[in-house]
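The chain that follows stands alone, in the form predicted alone, written as structure tokens.
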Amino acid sequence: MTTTVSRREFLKLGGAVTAAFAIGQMLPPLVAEAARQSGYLNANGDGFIPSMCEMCVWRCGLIAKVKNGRVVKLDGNPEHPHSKGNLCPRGQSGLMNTYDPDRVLTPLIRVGKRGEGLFRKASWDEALDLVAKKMLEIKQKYGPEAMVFSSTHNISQPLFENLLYAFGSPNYGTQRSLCFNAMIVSNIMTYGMEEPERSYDKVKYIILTGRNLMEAISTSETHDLSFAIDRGVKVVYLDPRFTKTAAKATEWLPIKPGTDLAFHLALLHVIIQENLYDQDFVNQYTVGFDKLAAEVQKYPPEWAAPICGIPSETITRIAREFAAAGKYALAHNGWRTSNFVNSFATERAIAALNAIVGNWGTTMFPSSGEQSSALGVPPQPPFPRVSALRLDGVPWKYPFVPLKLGIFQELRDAIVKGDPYTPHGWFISRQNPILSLPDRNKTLEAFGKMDFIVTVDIFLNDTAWFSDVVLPEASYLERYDPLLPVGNKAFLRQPVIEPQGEAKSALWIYKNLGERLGLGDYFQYKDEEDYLKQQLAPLGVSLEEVKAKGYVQLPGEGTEGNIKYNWNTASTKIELYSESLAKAGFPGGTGWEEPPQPGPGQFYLLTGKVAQQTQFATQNNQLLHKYSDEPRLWMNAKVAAQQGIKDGDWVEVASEVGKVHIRLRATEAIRPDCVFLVPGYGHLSKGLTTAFGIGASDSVLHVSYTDPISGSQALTQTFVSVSKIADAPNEKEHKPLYLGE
């Protein structure tokens, strides 16, 4: 039985959870002193402190209300361009992550079988000494490449990468290939940048391809879209499922999965064939238009209609409407573009569609990103030369995938195969590959081949549950992180309370481990505040000033005033045809690539974001759990009736790599050839007392498919069968596997 708390009960949490929350406890002196000096807190420890959220990667600005030394409310910071004074439900519930009774508050060392969940508490010295000892043993015996490092994108990433590159390993796994590799690589090949910035200020017509913005993590963009809809902007939304975004759109098109490419090729056909494109912009700022025009001649709306399930008249109308909006139109290039192996081609078609209507400088701009040359960095020597091949095939097999993105599923597969060599250790930070990577059984097999696994996190997530050492990180309300540039400001994440237990910041963990590994020269800062002071040194601004405001102004940063037409491609123009791709043996332009389709009795398996959760990270949050729907498998109601399945029945969902049991949700809000499963559930770790035993894991079902150009994992290319089962699954189905000593 999962325990939940109400808001009122949460505020009454005290010594019942841990001594750190004792009733009447004052804010510990370090944070209290700094906050009082900045004018945030009164003598009783009450007040408001600005910082940054990390309930998702959007990292909105927040203001924490502190009372009697405890965080009691989080609100959006009006000074931050991502929050604009608002926080989504996930952001407002972030204090529950900090005060979750399942928090890991001391280093843990495994004493039972791997996956059994038996750990003992350890001191930081013992835990870090053990981690350093094991890593150095692996390095000495097998080489530095035998250590794999993986992390989800976060502000302290530069320090994680310092540890990785200084150690000498080429093997770096991020979540990007499970999310947006297709979009990023397409943008690089077309625009010479990872992701242009989108503006909704002047937009008049929007095409959203599977971008469920009303439930997604890009809160400021959702805000801008909402206001655009309020003023009458037309929104065409393509998605096989009726989402909250579909409900807000002007027009919902339940497109057949894998055929977005056909739809956009047909749009290009109409706009070019009828000379509706911006000829001046195309002639001056693009290359390869003639080849694009010749290619899309083959793809009229009449060709696309039976493929994608959208009438040709609708496609033609939308093409003309989009072209009529011209530079005020926007075809959103999506975010989680890991759908099919043809997703890279789809992204190239979307980029071409934006280019030919000339919307650059009106609805699309260069992105300032998360780096700034105005900020200082601590000194460090160059990284050692790495000669070993990367396990994920970048770049020797996948030449167009940036090193910092990598191909996570290919890295895992190489571990299982031991090809081109066998790794022996895995260092994981803020990541949950057991729950997130496709084909969970294969990931567990990879873990079973490791001599040593260490995880940095605030919870015993599934990956920590199977680790040898768990290092407890302070929550984002308890720590400093490096400054984060957003537009023309750099924002500060600062602790609003002292870390509970023995939890430490990533800046502290990487520095202290790095020194034990003999890599201290790569972590030349005394503590977190010294690191921030070195960042601020070129600006001549004190850390105390930044604490007081929550941000520092950057000179000459942001997109305003930037040159509109400046692309970092080989031609310095938008490349509608890429000679680089062609020379490597890939299509230089954009043409039709037929996706696979489910066989008789099979369905496309869809997954995607929901408003109440963030991917695989928040299911144990008691406040979010309280307001989340029970995870169920969506199936078209008519199809369910034909199979004799009713709403609420237990069903077995099976793919070629696994099967799960879950209740059914019969609904008209999904195509008949699709089913939908909310990701992030089906945890193996019993250390997550709220999330354990809830729902089913989509990763158990997903088959590994990799796009040969972008390295993107084709999640929707998994096909499943669904059958009714007589009874609810029993408890043993939720017991974790043991992987031996």
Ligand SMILES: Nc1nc2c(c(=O)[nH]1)N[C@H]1C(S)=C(S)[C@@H](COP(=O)(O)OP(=O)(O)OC[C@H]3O[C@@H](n4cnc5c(=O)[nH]c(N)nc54)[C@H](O)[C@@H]3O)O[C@H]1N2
The other form holds:
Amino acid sequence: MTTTVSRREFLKLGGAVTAAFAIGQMLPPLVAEAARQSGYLNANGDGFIPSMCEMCVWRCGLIAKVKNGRVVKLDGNPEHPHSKGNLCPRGQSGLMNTYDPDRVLTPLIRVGKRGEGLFRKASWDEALDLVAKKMLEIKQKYGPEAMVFSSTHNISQPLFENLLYAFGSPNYGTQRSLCFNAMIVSNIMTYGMEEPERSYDKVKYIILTGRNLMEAISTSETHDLSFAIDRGVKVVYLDPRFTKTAAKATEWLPIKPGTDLAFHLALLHVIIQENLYDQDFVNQYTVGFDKLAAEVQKYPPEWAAPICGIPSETITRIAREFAAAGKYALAHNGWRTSNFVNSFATERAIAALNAIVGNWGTTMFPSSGEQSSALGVPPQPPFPRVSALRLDGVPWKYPFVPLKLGIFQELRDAIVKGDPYTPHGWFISRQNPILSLPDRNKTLEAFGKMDFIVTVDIFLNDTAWFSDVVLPEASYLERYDPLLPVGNKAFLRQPVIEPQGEAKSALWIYKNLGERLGLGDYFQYKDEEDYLKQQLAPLGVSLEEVKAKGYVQLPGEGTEGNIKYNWNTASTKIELYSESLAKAGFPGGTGWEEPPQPGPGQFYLLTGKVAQQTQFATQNNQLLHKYSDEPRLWMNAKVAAQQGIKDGDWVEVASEVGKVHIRLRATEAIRPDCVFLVPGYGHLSKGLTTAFGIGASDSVLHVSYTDPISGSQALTQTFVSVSKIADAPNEKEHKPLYLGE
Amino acid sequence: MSIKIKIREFKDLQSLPRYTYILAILTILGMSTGLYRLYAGLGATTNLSTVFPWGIWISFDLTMVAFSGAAFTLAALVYIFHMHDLHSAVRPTVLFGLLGYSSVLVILFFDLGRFDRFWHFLVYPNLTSALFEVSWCIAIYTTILIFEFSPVVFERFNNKKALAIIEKITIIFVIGGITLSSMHQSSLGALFVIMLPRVHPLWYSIITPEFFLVSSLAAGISTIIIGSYLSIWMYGRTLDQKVIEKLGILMPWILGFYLLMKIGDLIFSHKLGLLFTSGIFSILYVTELTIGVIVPLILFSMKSFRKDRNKSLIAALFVAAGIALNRFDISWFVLKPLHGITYFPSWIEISLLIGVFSGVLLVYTLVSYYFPVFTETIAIEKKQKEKTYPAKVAEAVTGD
Amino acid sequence: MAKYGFLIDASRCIDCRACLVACSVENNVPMTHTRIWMKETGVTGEFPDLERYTAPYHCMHCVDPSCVSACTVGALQVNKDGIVTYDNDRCIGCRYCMYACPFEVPHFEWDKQLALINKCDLCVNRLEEGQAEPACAATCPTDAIQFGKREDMLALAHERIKNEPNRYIDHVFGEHENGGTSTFYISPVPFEKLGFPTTHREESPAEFNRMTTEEGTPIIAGSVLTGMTGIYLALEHLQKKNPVHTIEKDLETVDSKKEKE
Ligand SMILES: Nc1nc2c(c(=O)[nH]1)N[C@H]1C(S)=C(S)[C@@H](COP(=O)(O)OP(=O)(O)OC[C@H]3O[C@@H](n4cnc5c(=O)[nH]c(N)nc54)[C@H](O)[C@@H]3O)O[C@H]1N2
Ligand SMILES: Nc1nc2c(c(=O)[nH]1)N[C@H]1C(S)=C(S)[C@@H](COP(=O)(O)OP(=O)(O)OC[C@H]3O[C@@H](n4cnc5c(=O)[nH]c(N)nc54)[C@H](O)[C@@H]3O)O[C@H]1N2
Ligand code: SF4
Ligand code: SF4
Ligand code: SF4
Ligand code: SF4
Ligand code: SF4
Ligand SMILES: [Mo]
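Rather than the form predicted alone that you just supplied, could I have the structure of the form predicted in complex with the ligand?
Okay, now the whole complex, with that chain kicking things off.
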């Protein structure tokens, strides 16, 4: 399907990009147009093409409008359950991701020092040969476990996993320990499934524990929550910050960080003491209720109030209101729950709360995740046995953390320490650990230990900037990915334009690298379309049909009506008390775990998403940049005044592992004992011409703490001091346009 | 009249003054900054902003047009009202009008975001647009002024045929010119009628066009008076004081009518109260009316002021200052500065203005030097005026 | 002919700015410009009793638009659907519309050498292409922007206020402002607090403008023309009967005497 574009011709196309931007034009540059005219493009042609967004992991269905071989607009696909016809700001900006003038469009091989940013362009053959050679060298010298692999959740991840398991390495780093390990592991331990589905159709009462749905957007869920609010559903929102969700909630409780557990224990206390729970559901589906009841007996609202800073009457009232809503109530189990080392316990309490009001089947549903047995898979031999220990301690130190989640920050620490052994190579795909891991200096130190680093990305993001080889993936608008089941449909990501430059799909990259590594048997497909045809084979549906519709109906699944619960736990029931945890020496129930607190003159450092950016990946997107706030350190206005710091002043923020300089936003919208910094700024890569020089990175400040049960990183457990600094470092001007002049 | 006499007459003017070179330099500098503005765009070169999209250039345009009203006012007096004794002022005034309007067109050109499309207003008319009316009238009127001035050129080159033709049809052009002038003088005021949310209520009035029209008559007359004084030290020639006196007589009537309109507007729109409660705006309003209307009204009512060249100059300066302030007020000082951002022109804006204004003076000087503009005026040698003049004329000059 | 309209509900908007991005993409708006903004109250109140409201803000598509009335070259027009369109091939960049619009909507490309205006045109091309909604309304994840027929939107606005009087203040912004618009807002807080301009007028100044340009100017022109002609003819007639003595004539005689010498 892909025609190779020779280097000279590619340069010609590259020239078109520069020219288009030199004259101050916005977008889209004429790359695709130029390519089409030179006869290289024959994508789907002009028109409206259904595909899938990947500006974040929610993956909304989209419809791309293509004109003269260029994507000119993206709209939400009304048929997709994750978009419901809408796209969030990041989804709307997606074509600027593809047409970013900073895109890497040809493989790059480092020529300067690491981090210097000097690369030369290379052909795919040369780059892949080099990567394969280095990987095999490392394997030969130090064993396959000396190659570390890491990647953040994406649709082609099964093929990435093929690569690493076939290669024989146990070392797999994912973003999950930085994200939702606490939630996932607690759900597994309680319900036997990773993440139940939530439904807002009938909901009447919602408690959101730091789930900032109006900013950390998942389009359909944000949509559903906002429609629920519109219906008059009561929403209680816990967050030390007055976020945009707080502004829409019926009740915002500026809870003290790390004390959500105390709040939820008190809720359980009231509901159980006052017999407000759903006895039938508890009896039929749960184990360990008595132990739970006995435990929470110790935690009345009067106990919780001084701990979490919420009046006991409020807690009591909310408990009663929540229980009164009964099965129509929903305690959101959160998403990025990596706040404190007690986040796992908090998540267990939330899981218990949902169970005892019996909301399953009304606001909570079992979910099988993104898998479907109805789809075919190309044949492949079994993976080789791995004998080496995992560097991140899973499962030998962390028995409850699933292998495919892992503990990324522990993996990084093991690299730094060389304990239990020293790895030598790192293969990274669509991930930016330099910014996403806590303690950036330590991550850079780990990079320094590596003989060889290869990154698959679409830009010279920070991680690519520090790599030895950069392999350019085609953007999500330019490539196929495997079919993705959602509910009773499987959705297709298909190229709406042909890849620019020499960018290639992950399916292509892993296959071609795999073959060079002698692992061709794990990639038994001719090309992307062949892979999809093999997936579709059992369904007897043609690829053309799926391409036109954007999805394929899956048989049998998602039938409405009676839900058969299949609690995949040791006891086959919802485990309000976990014998497995207890046996391993952890608390089987949910008791209070005191979180650490900042010392005098220190603040909790909060992190959290803004609606206009995704993680550490989109700050270079000109369209998002256009409508983003200037990243500043939030501090309570009164506290700032006491410290003699004014809005807009430059401050130094320091933790025990690093310090950054940033401008201050004095605001009422945050607890006096907290400060907040939006993640994703302060990039090190000069290859990001829009983002470089803007803001500061909170990852520089974050101290690494791992929850021993779930492996979750505790991101709020970093305490910082803030002091005014005299001279302002010259940061690039950032003038958001959204407020007008 | 023979060509010989003409040439002798130009020699009556003082020799080309040294300041013409300074004017030339200023003009070149100003126009260069203008070219830079065209190259770099409005944002980079001006202090104009979303909040303040028009600035000193527009205020200048308004003021310049008001003063250039001299041409049509005089044309009306001379040709329509048959005050032929004012005829001697026609040529210098028409020249000033022509250059004044040209400078406005030049500035407007620099003020357009798409200056390359300046001609669009000719082919895409929007008849409800005051700005369309203004630009259209000014363009045609400038053409008429060229026509009105053409006798000077034809005389210079002794083209008697053309002169004869022009003389015959002059009156048609004069009436056309006066009509167009009334239209654009008033339309300039109409510009602000749609700017209801922007203009301070003290100034906002649906009869702003009429205010502009009437005040432009006063501005025009004051221009002639001031110009006659300036021409003494620039060219050593001036108008007979009788002319000035006659013009002065008109002033109290025009200013009085204007004052009545203004006060009537305040009363009928229930804005009298605002006059005392609007802080700086009250001060501006009262100042504008006091110096531009009330004081000169009193002064021009006094015979001693009309008869004395110096005193009438003072009175005329009052009018000019007041009306200039009025134009700057309505187009700048009293526009609601949204979000608290106020405007002050950039040096480039000012430099272009200085350049264009210097250009006007330069061309004026050169034209008067080489063309028979001041034919009907009387010569005044700065140092020995009493001696050189025939008794009759000296009388006129001193106003005895 | 039914006109289009918007209903924008500040109580639903979450300030995600998807509408802003969507507009820029749909209309290929230059990177340094925008046709749509957020208006906001900012965070108000004292910790922890805080509030914050936002709403997207774009052209109101006035029924009798001041900008259309003012535009020098007719680059701004109202089309049959009530959309106030902008023709960038015609615009001369005079910026009069910026002063005329009571809602501060037209914005100018200050940074360009050949600069134009940016203004929402209700995605007229998109609608003509057959898509149901403008880009901003289509993408809004919370339905804070609704799009439909003008009357329907207005009715819905009133219905929402009637059904939930505690949720909204009793004011449909756009119903009367500037003589009525096609974009209606409802909000839990007064519109000044959201940063909206206050134009509490029942009529658009476009009406006054037409009075002066379409009636005033012709009247002035007509009366000046006839007045001047009349006076001229009358005086000419009189003068022929008894010529007046003027300084000018004196001077002329002096001159001609000299000449003869
Ligand atoms: N301080 C702080 N740290 C955090 C968080 C926080 O809020 N604050 N959040 C945590 C959470 S919730 C998460 S999920 C993690 C996320 O952590 P990461 O997954 O490391 O971060 P992303 O920014 O999502 O990295 C995505 C990378 O993929 C690249 N990319 C984009 N599109 C493509 C593509 O099509 N193909 C390929 N190959 N690459 C592509 C981007 O350029 C970027 O480099 O971070 C965690 N860490
Ligand atoms: N726009 C946007 N949307 C996204 C993403 C994105 O990058 N951008 N990323 C996606 C991903 S990968 C994820 S995981 C989700 C994350 O979704 P969320 O979990 O909702 O996200 P965050 O913004 O990371 O954190 C939410 C809030 O936690 C608060 N917080 C910090 N410490 C505590 C505490 O101790 N207690 C309580 N109650 N609150 C605390 C912070 O102030 C912050 O407002 O968002 C997804 N959606
Ligand atoms: S939530 Fe936004 S960024 Fe994420 S997939 Fe959906 S539209 Fe794309
Ligand atoms: S898209 Fe909707 S919710 Fe988001 S900012 Fe615009 S109006 Fe508000
Ligand atoms: S809001 Fe302004 S730009 Fe829009 S139609 Fe009304 S007057 Fe014109
Ligand atoms: S700037 Fe353009 S659109 Fe605005 S009034 Fe002038 S010509 Fe019309
Ligand atoms: S209607 Fe279209 S042009 Fe107007 S603001 Fe919405 S997206 Fe932009
Ligand atoms: Mo995440």
